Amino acid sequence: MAVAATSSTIGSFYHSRSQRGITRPRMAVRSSALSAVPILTSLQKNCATPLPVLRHVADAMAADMRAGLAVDGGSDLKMILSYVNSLPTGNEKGLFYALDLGGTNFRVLRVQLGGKDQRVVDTEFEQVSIPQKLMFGTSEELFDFISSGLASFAKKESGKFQLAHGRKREIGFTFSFPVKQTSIDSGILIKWTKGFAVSGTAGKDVVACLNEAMERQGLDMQVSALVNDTVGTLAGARYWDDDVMVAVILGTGTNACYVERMDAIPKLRSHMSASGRTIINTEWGAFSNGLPLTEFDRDMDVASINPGEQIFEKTISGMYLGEIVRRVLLKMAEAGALFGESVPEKFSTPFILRTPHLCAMQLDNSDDLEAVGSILSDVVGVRSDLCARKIVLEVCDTIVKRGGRLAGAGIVGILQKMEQDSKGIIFGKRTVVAMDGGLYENYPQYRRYLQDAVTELLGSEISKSVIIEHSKDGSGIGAALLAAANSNYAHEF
């Protein structure tokens, strides 16, 4: 779908191959579709990510990382200290729990670790939906509900999970809301996001809130690690592969973290670890330097709940790709009559077109693009002919290609910064970037564009040693592993 949509290309008859290899004629675009072409051409021009644009984004990412490490507030990137100084080594033994709270569900998990020889002996997990009323209730009500679910899960602990004599159950707490971390096992909530408006928690230590709720439940557990989901993903992947240096979440939202040298963090006045390294949570969704943006991005940003913030996230993550495409298609429908003379009211509903819809449309290989037509009809209420569907696919591809390639440039920016500080640490050997999140996992075109950008920026030789690897559900088990790595009983391993 990368062919530029010029009026001469789209307006003529030409041949293509269907999935079955049969050559078939395509229809000429009717006048209403043709009138949408200038909008498409302008969109493709403004979203273009040639190599110089990617280089600028990678360089700017590295520069903003340095500025954020120099002083708090030094750049758009917060560069938050995770206090994770002890990564899992494989020596960890025993029973550990994890609690993952990052949205409208929370997940509880237990894992039995067997040390170097056995690694993960067994694991079990459950997912619990949070009633909507608790998302707007009090802090005590929410944490009581969570600890009740945790207690119920703990009661089902079978004989294959063994807690060593004299030990207390320890838990890794993945908390994916903005927190100012103060130690490995404490952090102050800055604000609730993702539709939560819980009273009485902001400014409080979320670990203390959970510990108090567990005490009210009579649950004999303690939190030994508070982690962000991206940090948990890195720890989970690193447990199996010592070459993991970076982790990236690409799902509804996005973030990245990486292993940093303590002496490369000027704003860190003290708190040196024995390893001399820690994990930095970049909060890269806030990055904004040099991104190729359009009128549709700016309009979406102005209408958002956080205008002027999270610009990188709004350009590359799953929550927003569908909405950008909807805004483009709505303009084509209104200004160019792409779908006929009338525009259904539901087409104007923000976020009605979601990223999974884009993926499903891009996977349509039928002669008449039947799936594309069905989604347009069912989701936004418009009828379309083959020519209109082709233009819709061009719009999807343009927005998804930009997102994937910019995400790839961001990854290269992180690697570049690490390499500049320690020559040979990245580009001289095998380096793994652990990826998680539904967008990366489920959208093959996005994955391909991301990898293409990394290869173009690094060159074919260096890129061979940079492995971008999916780490499914890494944050949950990663939190349990960090609880083990930071256990009160670590000296016994």
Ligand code: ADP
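Numbering follows the first chain given and starts at 1. Fair warning: this is a prediction, and the values are worked out from it, not measured in the lab. Take the two forms, superpose them, and find the largest set of C-alpha atoms that agree within 1.5 Å; that set is the rigid core. First, how it differs from the form predicted together with adenosine-5'-diphosphate.
- In the core-superposed comparison between these two forms, the C-alpha atom of residue 98 has shifted by at least 2 angstroms.
- After superposition on the rigid core, the Cα atom of residue 326 is displaced by less than 2 Å between these two forms.
- After superposition on the rigid core, displacement of the C-alpha of residue 240 between these two forms stays below 2 Å.
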The other form holds:
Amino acid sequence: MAVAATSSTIGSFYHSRSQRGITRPRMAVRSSALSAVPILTSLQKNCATPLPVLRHVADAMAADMRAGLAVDGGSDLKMILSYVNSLPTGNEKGLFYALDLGGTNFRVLRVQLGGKDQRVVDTEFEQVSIPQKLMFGTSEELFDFISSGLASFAKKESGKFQLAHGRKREIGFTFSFPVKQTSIDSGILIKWTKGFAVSGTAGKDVVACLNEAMERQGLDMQVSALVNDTVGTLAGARYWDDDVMVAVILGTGTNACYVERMDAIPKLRSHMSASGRTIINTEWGAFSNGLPLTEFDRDMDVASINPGEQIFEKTISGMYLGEIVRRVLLKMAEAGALFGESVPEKFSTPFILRTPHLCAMQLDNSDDLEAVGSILSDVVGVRSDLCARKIVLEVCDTIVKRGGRLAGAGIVGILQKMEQDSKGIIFGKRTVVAMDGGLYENYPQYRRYLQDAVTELLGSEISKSVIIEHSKDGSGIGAALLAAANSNYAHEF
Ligand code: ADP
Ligand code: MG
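Next, report the structure of the form predicted together with adenosine-5'-diphosphate; the form predicted alone has already been given.
Now the full complex is given, and it begins with the chain already shown.
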């Protein structure tokens, strides 16, 4: 696996000692590469996440969770009730659908559940990316797109999927934006995030929006559970493993949820569940306390469609890592001619450099960093020499390391809060944190930095029993399981 060049390897490129001991440039581009170094050094300093910074972030996360549980609006963290008070047991049976509207992709899934013995008998899914124009269109356009995708998928249902006689097809609807849940099958969109600016949805019940679109399509299905993607992931992972207590999404955006005691939620006056537990959707993307931020983060935030909001998300999630790196490289290019004298217009296009590009560059372990060179040339239109490529890798590594380590600190914050409330519930026993999302799934360096931070914070002994694991496609199955658990026909089981 390729690891980004370290400062010392870059350093070795600037100068070489001649036999007479005079420092001479080894490369023709010495001056332009050198001029980027102060920017790199200051970036590394400002993005550093030594243990005290991580500890502060973990403590602040735990404190913000408490404040958000005390009263609505008590902190950056909304700490939203999911109305999911019981998790899948394995007894769920029948055909269920799931819909997942993320930030980048839209997925549809069907699953045939066979109860304790057979579990998941069969499952099928389709995925399409969300057309850019729908992110800025009207609510009707977006929900029409969703329901027509669902309709064409439902048409392809084959005989191996069996709907019990007299039932409607039921859907678990995963909607990965901040929603004030009003019941297990309704909830009001608080605001769009992750670059969405769809008109006419904020303040409305998103299930009603979907139902109206399904009616327009003549599609006879019904939403039985409205689920945040983190909650779906937790439910899906819990189906296989009783020790799952927390779920975290690291995809286009980021969020986390966890199992909370009802009596630890002061803002909850009624609505006690039989189990005495519920799932809280933290909406931790809005966290902002004590983060090591730079001018590049601040400029990106100011230019965003939601300035001042979702600061943790803008620091650690997939939508933004590439854009932060682009901003740093652009400054290096303009201030020091890192890629030659002229800066192509393309380079100034926001979000043109994406997180998967960073990942592909960091996986390049060729001697001349050829893949780095061709990505830079294809994506931002610059020519680069080896020295510039190494600096680019350093910038990627700095931003990805900060993101991964801060995500790890956030996870420890949640675990810490749970442990403080119920001694022994987390530490000293096996505890699983279920992870999902394209960033976590596909970016090995990010994953490693996240794990390193968790281990550093918890210490080697405790961290042995805290298992952070990928729960592949957990959220889709999880949403279907929650639809099953909340089925209108549940009494018929
Ligand atoms: P969503 O957030 O829309 O539900 P995903 O969980 O699939 O979708 O996450 C998609 C995001 O994951 C992309 O926007 C991107 O930031 C990130 N991603 C996808 N592939 C990679 C990759 N190879 N390397 C790094 N990040 C990736
Ligand atoms: Mg998602």
